[in-house]
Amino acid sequence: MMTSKERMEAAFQCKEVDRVPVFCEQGGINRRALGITYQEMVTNGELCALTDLAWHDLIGDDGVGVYFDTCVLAEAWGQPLIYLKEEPPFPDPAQYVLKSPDDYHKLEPFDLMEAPRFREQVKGTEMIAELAGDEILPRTLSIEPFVTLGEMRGMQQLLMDCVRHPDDVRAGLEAVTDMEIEFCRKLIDAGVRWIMLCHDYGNASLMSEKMWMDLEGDCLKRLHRAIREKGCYLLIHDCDPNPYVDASINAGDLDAFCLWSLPKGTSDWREFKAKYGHVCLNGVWEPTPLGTQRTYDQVVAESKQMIDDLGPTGFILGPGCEFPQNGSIINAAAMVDASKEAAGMKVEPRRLSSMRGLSR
């Protein structure tokens, strides 16, 4: 039987595998399996390992990593955030740092292990590389530019200024990328061996895929580059209704693509498959239905059907997004039996599966 990681391996190279992969985008509800707070979890590079490793311990998913919020390096740069106890932080809209379009030349490189969440985020990567050994792969998340510009300008100032003073968010940008660079290689030294790009804005819901292009295309080029020149596989991830897909492959240098819904040109995913299937897909469950409207059996029964459309080669199954915050942690586990059952594997019997057949 394959490790964890020899499996994710495979799946994003497009190999053979035992059994399909599952990655259940735990950003959140992994906390539960050890009872503490949001807060507590994106502040503390020990607890958020903890969390993970019990979670993976718990529904013996494929993925496991330290990701805190995507605010980290906003924060770093002096961005204010508010925090609450069951809630990922966000930026406080009262106080962006960049105050006009002047501001986006004013982003000055810094020292990143000066600031104190990033070092925790280090720690604990640290912490599950080495408890990870050679059994699973290290993971961690990470945002194109235009997300951490967003939330020190603002997304809705931003957005006016991509349509006013383009050039200065170029510069911007330019900036924001050399940072994130940063960030992803000194996460990759600390034991990551996977990251999932997030590209936020590079769907029909907030611009045009030429503008996106134009403003952020070549960053985009030089951060795909960054992370796989230094040895990491790179997954895409996009979770809004009209992702840029083909823009995101011209980009270049990513081994997947983590979605929920079906990019302009393709009617479902079996033609996804088609179109794509030099690059591994892993997602395709739409969280809230995954989470909080499915029972066990309803989804072991459409996790099976997934994996016969779109595996058993190129494909880890999961969420196309973050499993709920307040989503049936069974449903999770659903999905590792149902990849089991699909390879004629034993599914050893859980204390929760007097819930399997209920309704809610």
The other form holds:
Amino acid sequence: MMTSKERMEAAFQCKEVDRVPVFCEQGGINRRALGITYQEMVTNGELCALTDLAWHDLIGDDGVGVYFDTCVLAEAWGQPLIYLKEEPPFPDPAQYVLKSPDDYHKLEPFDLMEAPRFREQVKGTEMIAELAGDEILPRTLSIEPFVTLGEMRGMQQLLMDCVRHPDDVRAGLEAVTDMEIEFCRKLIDAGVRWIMLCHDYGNASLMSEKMWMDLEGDCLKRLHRAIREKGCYLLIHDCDPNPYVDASINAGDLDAFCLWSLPKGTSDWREFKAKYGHVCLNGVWEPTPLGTQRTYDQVVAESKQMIDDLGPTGFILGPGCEFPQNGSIINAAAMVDASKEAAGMKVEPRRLSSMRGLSR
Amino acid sequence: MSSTEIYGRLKDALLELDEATVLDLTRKALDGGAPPLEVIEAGLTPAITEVGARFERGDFFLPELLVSADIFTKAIDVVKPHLTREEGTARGLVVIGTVKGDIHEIGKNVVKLMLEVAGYEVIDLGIDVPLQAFVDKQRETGADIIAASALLSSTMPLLKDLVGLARRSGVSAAIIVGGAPVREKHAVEYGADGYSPDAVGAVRLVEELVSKVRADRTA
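Could you please show the structure of the form predicted in complex with its partner chain, as a counterpart to the form predicted on its own just displayed?
Zooming out: every chain and molecule, the one shown earlier first.
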């Protein structure tokens, strides 16, 4: 039997696996494994590491790592955040640090290790790598520069600036890209071996493919290359309708896509797989039904169908976006059980019967 | 230049997102003696309607929609002082917000903007809004519509709670829901009066429901 690390590496390389790996994309629900608050999880790297390891022990999935939220870099740059006990922190809309298009030019590089939450993220990553580095492939999440810029300017204002002040936006994106690269490099040095990079703006619900590439294309190429040059796998995440998959591929150096919406011109996932089979696919569960609307048995059955259609090579089963933090933990485990059943592996009877008993 | 020519150029300018020209032509039309309401209905409204159509067809995206709505709003501000009190009356009143525990606002803001552009008055309660606040504001203002948004699986069920609370409170407004994970079937399950997957559809929905609400109130 493969270790989780071997399984994930094989999946990224589209090679044979003992069973399809599962990544729950747990960004908030995992804290329930230790019963800690959101605020504790995103401010304490070791607690974050321990709760994700506990989640891994409980569920048996293959994506373990330290991920706080998308705002770590923006906060390090001086953006005030609002912290809530049971929700991820978010930028204070009354205090965006980029108040005018001119401010995009004022973004200066800084020492990331001076940022308390980034230091915590590094500490937690080192802890995971030390405790389980031989068994698992440590992960983290990073974001395209547009996201960080939007957190400091306000998304609505940034989108309008893309039309009215494109050169200023480009300057901001370049500055953020430099720091995103530093962010990723430091986490890779701490032990991260695969990065899920969110391309949140790269889809038809936000902007045209042309505008996205005109403004950020070169930045994405630099960021992708920097991650891959450090020997880290790169998984591109886009959870909105009509993701610009071809443009992401053209930005180069990626190993996988995490999606739950099909790109334009593709009618189903089997067609997607046939077209983009050289790239590993992670998904393709829609998170809300997976976490909150299906029973254990339904998740097992639908997951096995996905494995049948899209696996076993070059496929990582999971939601195409974050597993709902109020979702059913049993349904997360059901994906792992489905993966085992599909591969003819034994599913622990006690656990299975317990899961069935608790099924909604 | 005739009014018809001005309106044609106005439309082109808005579709090119040319703010200076839109505002200049709006002033020219008024200075030339065009009735203010005509400037809106024959000049600006066809232009913003075409923006909406382009957005629905996928020719325009969110940045273009936001900028054109912003220009349109500025042009309306130029016309407004010239309108009579009756002409300046809003087509309906909408209370909008993102439900408690949810801080996502871009979708809600776009719906708000498109409703304002379509001539509705919108009271924006913001994000992370307690359910009771929607009901209280409707009662205070007599709003025709409560529009609630949720973007998280964890906050989606609050839309159902809001519908229940509003019904129990005897609110005389239609309740519409939206947000990325929300689908038509959820709106039906929650007992909401309507759902739209996007801002342009939300305007059509509000148009339909305001008439219905007002008819019900007078029945």
